[in-house]
Amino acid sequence: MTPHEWDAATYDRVSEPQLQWGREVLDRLSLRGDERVLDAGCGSGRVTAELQSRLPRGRVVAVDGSAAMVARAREALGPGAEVIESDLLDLELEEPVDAAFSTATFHWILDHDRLFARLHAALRPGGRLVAQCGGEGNVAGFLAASRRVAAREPYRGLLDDVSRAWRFAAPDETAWRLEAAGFVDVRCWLSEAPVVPPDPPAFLTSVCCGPHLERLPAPLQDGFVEDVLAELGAPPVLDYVRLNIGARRAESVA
């Protein structure tokens, strides 16, 4: 299956929860203001713009695998940021960054061993990784509702492999993988962050149901979102669980 593509304009409009989470994660990234910082999975650039505002003498390197997101981020960030279209599993930077930041991205990547190895390689010695993504138990209610809908006609048999679209990892597993990639001072923990989306149909369509919809024929897509919303009830509560990550690349050995 080709990588998931995004409706960047709709995501930008409805991603207020992701923006708030991003601000909270940014507050954990202490900056002088002159660093070169990687945003690994910049999306439409809303959170990246917040990062950019904290680097008045520095520079943002924003990376995303979605062409639509990259185009939107370039518009949002202007010439002051370097915006790169790349799968994070293939990430190679011409020069290392002082810090790496990421929100709402790592759970879309199945190979965390390779992901953490590429991020480790992108950091200068001593550089920090501060990140958040979906963790163990993330949107369990939504996933259960979508499975119930998928088991019914006319969707039966069309969504059997959709569970392979995400990796919602546990803290202990993630810490072990980060240490295996060479990170030190590793800390990983879960936090609950329930969301009632402001525009439920648009939010589910652009944020949650992408892997389902790309497997369904166009005539069934709107009905699937409506059926999942009906299963969730009103108002729909999405039981987000965030996996928080802090780590550092070790200083060079003399």
Ligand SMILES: C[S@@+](CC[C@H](N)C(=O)[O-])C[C@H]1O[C@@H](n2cnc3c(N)ncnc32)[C@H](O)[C@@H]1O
Given for the second form:
Amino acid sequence: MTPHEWDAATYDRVSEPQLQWGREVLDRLSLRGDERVLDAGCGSGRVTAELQSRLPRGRVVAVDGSAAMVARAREALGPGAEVIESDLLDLELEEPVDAAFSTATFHWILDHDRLFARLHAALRPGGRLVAQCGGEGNVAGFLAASRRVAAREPYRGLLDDVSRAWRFAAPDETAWRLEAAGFVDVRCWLSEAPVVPPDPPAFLTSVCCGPHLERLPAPLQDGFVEDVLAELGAPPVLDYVRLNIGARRAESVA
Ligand SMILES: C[S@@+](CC[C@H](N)C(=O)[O-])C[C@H]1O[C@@H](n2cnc3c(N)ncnc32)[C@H](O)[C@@H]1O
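The structure above corresponds to the form predicted on its own; please give the structure of the form predicted in complex with this ligand next.
Entire complex below, previous chain first.
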């Protein structure tokens, strides 16, 4: 399945929650400053820029599947970064990276076995993976509200398969998948991170409701977002649950 396209300018403007989570996850990735580090799913590059500032003698390799996000990230990161447009499921780097980092991305990818195999292949032996994405139970309240709206006219029957847009995996299954892909020292856990988003209509349009809106005809899209916001009530709390991941590619056996 092709990754879905994003409104990069709006995402860049409203992604304060993702920036905050990104900073917290970056604090778990201790760096000397001279490494090559992959940002898997760099988006518009806001979190990647923070990673880049921690690599004064190193280099960021930023990868995303959205052409609009890649264009925005190239602008934000400048010539010092390598920015690659690629589906992470097809990721192939010319040279392995010392570490792989990713935030707010893995749940947009359904095939985690293949994703972890590609990340494993991108890392040098001993290289670390530090990541966070939506996990089991993520935005359950938002999804319930959007299901209630989708069951009503004029949306009825148009959004029946939307829950297949994401994989909100549990820690145990993720740990098994990482180990099956060849990772060691695996640690996965959930954390709750409720958010009242900045500019809720723009946030829902560019982030949470992207898969819904792709399935709706243009004249229904703004109304759907308004109806979901009304269903969420005030303030519109998005009940985010994050899946945190730490792992390491095993050293080569001599
Ligand atoms: C919510 S954004 C997160 C961006 C950034 N990491 C951040 O925290 O702000 C999710 C990103 O994952 C990318 N993405 C989703 N599926 C992908 C795939 N299969 N391959 C590459 N990128 C993908 C999207 O294009 C989007 O830029």
